[in-house]
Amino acid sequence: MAKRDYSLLGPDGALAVETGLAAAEWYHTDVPRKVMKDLMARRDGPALRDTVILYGCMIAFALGGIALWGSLWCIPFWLAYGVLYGSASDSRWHECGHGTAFKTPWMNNAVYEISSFMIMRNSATWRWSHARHHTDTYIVGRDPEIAIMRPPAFAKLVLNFFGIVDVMNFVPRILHNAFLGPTAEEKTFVPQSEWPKVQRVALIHVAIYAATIALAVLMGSVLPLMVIGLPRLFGAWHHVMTGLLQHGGLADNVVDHRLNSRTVYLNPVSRFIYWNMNYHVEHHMFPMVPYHALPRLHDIIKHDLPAPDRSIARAFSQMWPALRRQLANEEYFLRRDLPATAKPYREDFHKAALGEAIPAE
């Protein structure tokens, strides 16, 4: 590929369909049926515990920030509230969107809707967007959730650590959804039967934000926006940091998640915020395995996967130089070497890509 066109309406998407990359059969590590059935078992307990902790902490931090408003002592409370609002909501949106966090469907749906609002995503469009992301992971012109395009736009990546790009994209899109329905690109992956729901959800989001802004004006204070809206900016850094590592700098247009996804070991606090999505190769291979079972899944299939990065810092130390090299050479990517116990990559789809890869130094 000389120049990538990431538009869902562009020629690369059509080419992916023609060549069989779209909706292809992906590689999966062999796991005994009985073991997989146990891993996929859904339970309410772990997610109920984590949800009570999350929302309980958010309420406590918000009350502390409000009580200490006007003094410097409120800052730590708002920073903590922000990372739970603007980052933990991303992983909750994600897992509840898969329907695997809870066993009880209405619990998944309730947390999914709340989290979608906090992370500023239309719950009706993003449910289908993420389904396409899993079907065509990092297939150019097909995947609507490619976070790092080639060549990388470093200014946007940095700005998004403060949520700026996401919010700038969200505002016109939610207004378009509210008054006109799905955009042209959204119509490529959202079934027509869901278009009224897209508009209905958008109208609710717009109404809540309008009421919050009106209250802030009436009070003559930014405080209502510190509770609703602004934390999506100052609390976004954690979900952006971990999100970039999911696929950044790795191969695109391949059908083996070991090539295009990254597993990273995290500390317990980050794992709680991220809800174990650091086991990202495992999640993409088996998306119906609940978040609380991903560490077990990792232990079972790690013999067939690239070695995980031992920390966020280690992963960034490899990814960032690779992104810089992609500025000059869009074809460069980090090759994920497999252990001797692993099955090889599919040569029929990946021979050209593997030949062009330059191993990480």
Contents of the next structure:
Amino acid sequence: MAKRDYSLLGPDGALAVETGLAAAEWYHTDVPRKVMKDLMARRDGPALRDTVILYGCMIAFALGGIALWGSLWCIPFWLAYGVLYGSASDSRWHECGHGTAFKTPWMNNAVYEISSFMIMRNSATWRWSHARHHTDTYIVGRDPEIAIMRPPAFAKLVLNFFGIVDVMNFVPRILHNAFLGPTAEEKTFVPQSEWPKVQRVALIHVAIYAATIALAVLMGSVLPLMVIGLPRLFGAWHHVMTGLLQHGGLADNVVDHRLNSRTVYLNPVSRFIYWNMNYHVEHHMFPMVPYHALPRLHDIIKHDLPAPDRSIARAFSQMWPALRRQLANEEYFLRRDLPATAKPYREDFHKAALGEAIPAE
Amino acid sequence: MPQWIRACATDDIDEEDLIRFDHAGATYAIYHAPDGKFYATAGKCTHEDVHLCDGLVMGHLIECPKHNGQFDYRTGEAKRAPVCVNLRTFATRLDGGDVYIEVP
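The structure above corresponds to the form predicted alone; please provide the structure of the form predicted in complex with its partner chain.
First the chain shown before, then all remaining chains and molecules of the complex.
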């Protein structure tokens, strides 16, 4: 088989459209309408509570780090601040981008904008890229958010635990957006009516970073950048760790989220940072269910899903060797065996995509 | 020539909910608003080819189940990204316990 072309302007994307793989109807587990309405119901309470805790902790850790600046005692404060800045912002960006975290729209939008800034994503662009990710999840040439392409670039994956690749991509992109508008690839999924907004948001981000750098130069200290900017590097590890597990090593070019997404059980701290996105099959199958209802949704539909991984370590112990095998064989992936109670779906698509010759794990 | 078609019974739809109604190769969404009125729109989101019947009705908004775009189903106005194009609406009337919509 030919090498995968992940470009949104390339032949794989065009082929996915031609074959009907793109924008296809995806599998959903049957859930009674009344139950689903209850699961989808919006509330402000849980997200308000979590946001007060998050921003309260960030302020406290930053004040601690500033107060102890110059001594080694500041390190734990910055590490804790960093993981909230550089990782919790990813899940807040995600949930508020969906508009499901809060019931009140302006609260979703406010947290979305703040989180987008912290995670270094143009809020106007990424809203659209994420919509495409949900339409064409891990469809090669269509999904702009494929975190692990085949064959995996291990050096980049490891560097990104420190945010290095993301930031290296972000800087030229935000400058391009600020001064020239969306890039050619971004124009394939951002409607033209939104292009001025892409530029406006980028200008605001660039202005804040320019002011922070100017302040650091004036103070002759890196301290302002410890508060704004650098935590995206030293606090990125948690969101990369959990984010890679979402789809890493699993099938691509299928239209059943049970086959290309992974649910992992997490400890309570990681679940707070990740806002329950460890229930990732459930999230993709029903993206309108808020994060706080995902554990309930999981309990209702788990009979129809592959068995969840019991921990981050266990999930990595399966994913990492699979990624290594993909170095030599791009077609290799972890096949998710469905339970006997699960309903099969679209075997016409999946017979080719799943490949009978590839062993189940 | 527009015609009135029976879509459903009034008690087929809970308040603040919707159902799908297919007729002559077209698909529609019929809404029961919290104020007791009934409305009808095109059945699929204008952003992508997704049936709105699995979405969530909140007041006078319908949220698409795939990307969380929102419309005001009374006017069809697109209210939240990623939807940009308004939803087509259709007139409704009640006759006895039935909901009728005017289709083209």
